[in-house]
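Single chain ahead, written as structure tokens, the form predicted on its own.
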Amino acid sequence: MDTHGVVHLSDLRATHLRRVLHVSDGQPVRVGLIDGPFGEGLVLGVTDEVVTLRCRFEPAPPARPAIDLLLAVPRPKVLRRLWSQLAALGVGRIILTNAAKVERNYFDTHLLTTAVFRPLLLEGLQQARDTRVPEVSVHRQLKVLVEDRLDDLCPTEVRLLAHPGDAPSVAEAVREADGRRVLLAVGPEGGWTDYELGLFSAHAFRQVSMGTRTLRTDTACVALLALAHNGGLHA
């Protein structure tokens, strides 16, 4: 993009503008800068290869979503599905970690590399019309993460731990957080062990639940985040 806000697109964005939106000269379209503000682009020209826009942006970017996710690394095929869904639903940070019931080889998957997961996150942001890319970190030792790293990563957040059983709903817990940022921990499909539950409890995590059903990781994440946002999280 030049100093006058003019950009020439020749990648998948141009293909989408031509084939899906069927843009023409003079048409306005919604645009956004990654980790920056929203704006409007005016179509200046369309060819078989290039779409040219003149863009104007709002003064400030949108607020980062007010919930962060601590997630035990799921199976690779589940993780692939999750990246875009998490970004679309809205999370500020994704903290991936080990757990007793996480297979060690899950950490060897290419899906944990930035080159692979970032395009999937951007796909989710495009779907949801957001620009704030979730921050991602990977931690191979749960105990070290909870005891030594979490206070630096998430220093002021209300901490919630999702686990099947008799506990308050995540929406109720979010309402009680009264606008503060929330960190939600979601375990592996086999659940957190008693030791892990005790570790989280000792570091200010409050247990929440959606009942007694054991859910797949992707189902649980989508449902929990939807309930959390419905509970009154503020961006």
The other form holds:
Number of protein chains: 2
Amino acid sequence: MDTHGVVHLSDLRATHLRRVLHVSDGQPVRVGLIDGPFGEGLVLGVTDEVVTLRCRFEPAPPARPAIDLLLAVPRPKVLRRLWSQLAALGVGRIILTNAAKVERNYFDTHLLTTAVFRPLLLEGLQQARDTRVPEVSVHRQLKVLVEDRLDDLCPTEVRLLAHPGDAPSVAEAVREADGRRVLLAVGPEGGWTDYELGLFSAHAFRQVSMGTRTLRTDTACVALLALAHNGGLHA
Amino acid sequence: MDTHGVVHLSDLRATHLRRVLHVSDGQPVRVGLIDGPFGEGLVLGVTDEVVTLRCRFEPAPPARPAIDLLLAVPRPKVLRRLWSQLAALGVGRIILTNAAKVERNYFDTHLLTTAVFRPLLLEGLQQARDTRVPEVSVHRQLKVLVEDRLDDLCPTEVRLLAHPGDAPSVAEAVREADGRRVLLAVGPEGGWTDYELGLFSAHAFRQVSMGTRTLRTDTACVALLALAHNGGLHA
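What would you give as the form predicted in complex with another copy of the chain, now that the form predicted on its own is on the page?
Now the complete complex, all chains and molecules, led by this one.
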């Protein structure tokens, strides 16, 4: 992009502008800078190869989503589906961790490398029209994460732990957080062990529930984030 | 199963009992009859081939989930993922329909045949520990469905239409339904047309929102059902 905001696109974005949006000269389109502001692009020219836009941007980027997620690494098939969904629903930070019931080989997957997950996150952001890329970190020791790292990563957040049962609903707990950032922990499919539950409890995590149905990790994450955001809406 | 509730299992359920639950003689396990009650099975014997249980069941099946879903047929890749998730989240009826922005070839998929989707629904029910199989119907003409069929399929339900924008949230609308069954309509990825919105509006559908983010159909369905069930919890 030059200093006048003029950009020449020849990648998938150009294809989308031509084949899906069927843009023509003078047409305005929504644009956004990765981790930057939204804006509007004016189509200056369309050829078979290149779409040229002149872009103007808002003065500031949108707010980072107010929910962070601490998630026991799910099996690769589930993790693959999750990246774009998490970005689409809106999450500020994704903290992936080991746990007793996480199989060791789940850490070998290329889905935990930035080169693989970043395009999936961007896909979700495009879908949902957001620009804020979730910050991702991967931790191989839950104890070290919770005891030594979490206060730096999420210094002032309300800490919630999703667990099946009778606890208050996540929407209610987020409503009570009253605008403060929320860190939501979601366990492995086999659940947290008693030791792990004790560790979380000793570090200010409060249990929340979403009913008695046991859900697959990806279904649970989507459902919990939807409820958490909805709780925030009504804060 | 004989008249004393004794059943000999030699399929995937036997494998699950042996290899995942590691059952032994005398151990109680949770059981459920498809579209029937929950119960408890006592392990009477375990061999390499067969697990024998004696089952007792509760007098009545669990209640059918109070949310029904009217869904524009999504692309096959998304539909494949949705079946088990919908059953796991809990939905009484799944009404699949054509719409202007549904591609015609979406109806050619084997994923719309009972032989293919029923095992996926059962997988979701097992995950969530439910027995009530959602009733499924497929409709090739939205107008005929809404004008002529819907009053028979869902005679007394509160009708909601999910649409991006400023409408009240789905959780709020379900809360106001105050225990009545809710029928929730979810559109194709390109949205409903103005004609379709008018059709729904003329047949008592009220618009609800879940915020300004545009979500993929599977993410949207999971998020909306989570919100709808949560609204019901607080009715």
